[in-house]
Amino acid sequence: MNILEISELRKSFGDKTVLDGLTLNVPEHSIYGFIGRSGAGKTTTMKIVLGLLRSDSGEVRVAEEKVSFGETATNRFIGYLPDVPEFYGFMTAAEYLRFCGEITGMQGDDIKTRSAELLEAVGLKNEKHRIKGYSRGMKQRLGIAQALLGRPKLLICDEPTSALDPVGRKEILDILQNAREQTTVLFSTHILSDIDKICTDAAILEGGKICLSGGISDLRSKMSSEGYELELSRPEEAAIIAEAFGCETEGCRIVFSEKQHSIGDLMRSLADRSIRPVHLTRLERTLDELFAEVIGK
């Protein structure tokens, strides 16, 4: 089952087309990475999903219910963390969650139990300071706790790690990964290493459309290359093999493509010359390189 279905979504601001027939399906209990450059339309898409922005055309469904602008009944299924969450700084984390629970109609005992669970999950269980003294990372963690308070079927996070240091980013990614046990996670980002670490699925947004999407394993297969790097003991050995195979060489290293020469031919050539390889490594494209290729950069 898809928890989120977006079909042929279009949105323009004046003469600028931001979304141009965007179609996206997010499977239930996935961690879905929504990748795109700054200004690609990720936040616009999320606002339409939340019913906060009117689309020009297209359809959005959350948990099989249609989303309508200004009529946010489907938001009962959604928890949302904006890129810069705002809080009442004079409150503690526990007070803030209690306040959020009360205004959404949760029962007192449930608020207390759920708040304790979430504050422990995000590492704020023993934090007694007022929110105004929180770091950016602590606010992001509290924002995730607030977004999960009502047990949503879909957790949407807009650039949740963009302004954090490496430690803070890891903490947030760990929390999102653990949240998958309770919900489906959709988060937008332009930090591709975050996608590589925790996502089960991903989509690349460019030109207002999804130009590549699928499971991470499928994307990894597209990242595979037929390039290899061979390291030998001495530069003169590398020069001999490079000349025989027409490869590039740098010191003791040779880079070659299997489209030109098979590994079998290479190993036979090494054996014939009594040359022992030190390392033979398959070169893999990174997600950054795949992204650059897809968007034509």
Given for the second form:
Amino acid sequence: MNILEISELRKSFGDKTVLDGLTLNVPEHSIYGFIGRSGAGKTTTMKIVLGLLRSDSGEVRVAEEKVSFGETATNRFIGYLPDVPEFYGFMTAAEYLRFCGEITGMQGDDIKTRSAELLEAVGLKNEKHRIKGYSRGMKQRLGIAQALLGRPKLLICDEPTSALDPVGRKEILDILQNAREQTTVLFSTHILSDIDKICTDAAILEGGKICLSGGISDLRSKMSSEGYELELSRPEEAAIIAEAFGCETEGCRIVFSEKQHSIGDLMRSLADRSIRPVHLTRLERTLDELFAEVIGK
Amino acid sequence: MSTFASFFRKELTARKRTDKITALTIIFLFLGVLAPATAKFMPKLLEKFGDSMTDSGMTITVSEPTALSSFSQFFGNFSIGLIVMIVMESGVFAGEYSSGTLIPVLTKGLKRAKVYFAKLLTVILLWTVYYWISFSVMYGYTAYYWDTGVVNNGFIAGFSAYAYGLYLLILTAAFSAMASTGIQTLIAVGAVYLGDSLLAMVPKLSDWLPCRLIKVEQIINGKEQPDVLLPAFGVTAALSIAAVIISKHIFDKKPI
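Complement to the form predicted on its own: the form predicted together with its partner chain:
Okay, now the whole complex, with that chain kicking things off.
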């Protein structure tokens, strides 16, 4: 089952069209990366899914139930972590989770056990101070805890790692990866290495539409090997090889396309001339390049 | 605990932990004591002042203070507490809009109506409790020093001033729900107050305006009967209800 189905979503703010026929399906228990530039419409899409913003046209279904603006019935399936999560600074983490449990009608005992579990999972178990003293990373972690409190079917995170240092980022990604067992994760980002690390599926939003989507392995197969990079220890050696193969050098580096020269011929040529390479690397298009190419279309 | 009760309790805890409760307690107790204290000591101060003026030929005669002086001072001063509370509560909604703290709450499914009425109820409760604490303190000290029998319709006058404050605070909450910032709220409340005061200069309108409710001097000294306030009560109540209905409707539709 697809936990989230969006079809032909359109939204404009005044004369600015942000979403122009967005269609997206998120399979259950996936970790779905939602990629797009700043201002592409990722947050707008999420707010429509949450019933916080009214779309101009199109349909959104969560767990096969239709989403309507202002009605939050479908939100019982969703846990949401906003991009800059703000919680009541006068409360402690435990108090805030209890408050969240109460306003969602959870039972007292369930709130206690679930809060303890989640605070442990996000590393805030021993934190007794009030939220107003929290760092950004701590707020993100509390944000995930409150989003998962009600055991949602879909966890939506808006740029959960954007303003974090590498350690903080890794912590959040680990938590999200572990959450996959209990729920489906949809998170937006413009940090492509995050997608690479934990996502099972991804989609790229550009020009108000999804221009590329699918399983991560499918997307990776689009990043087929283009060529090789050879680095030699001296420019003279590079010049010799370059002349033999009709290529250009960049100092000690030469880039070969596999279409033009077979790797076997290259290695034979190096061996014949007794030239020892510094390294010979197969170039793979990175997700960044794929993204840039898709955006450039 | 019901979802409404939980959110309502959050509102009260927020004010306690941000020291608003402490500040209000100090201010309103002070205002309650200030009225009888001023009434009691003002004549002595004026006498001393008068002594130093005799050289220039001015004499000041001050009549003996009575319970009326104390009540009169109270009705003059209570607006200080009202203004403090209006400023404090101008962000009751708008503060959460700018901080974004309502987003997790609404996305979890708490109904907007519950959020709206919990906040409105908190503002009403705070004003009710603190106004009557202040009034009771004033009344207690007044009764201790003077005979309160000379005051006509003291509680009605007290209720009238309470109602005026309640109306302005309901407006504050209503504007806060519709505005984006506390400053916008204060400007709106200020504009309404100004409009009220300006219209009050028109003799035919003056008895129908909310600000009539705080002009109770002639009622407590017996020169006017309380029923002169009825038109103003009616209009004030109607304006308050209208403010609630309109602002709730706007809050329900507001993109958060």
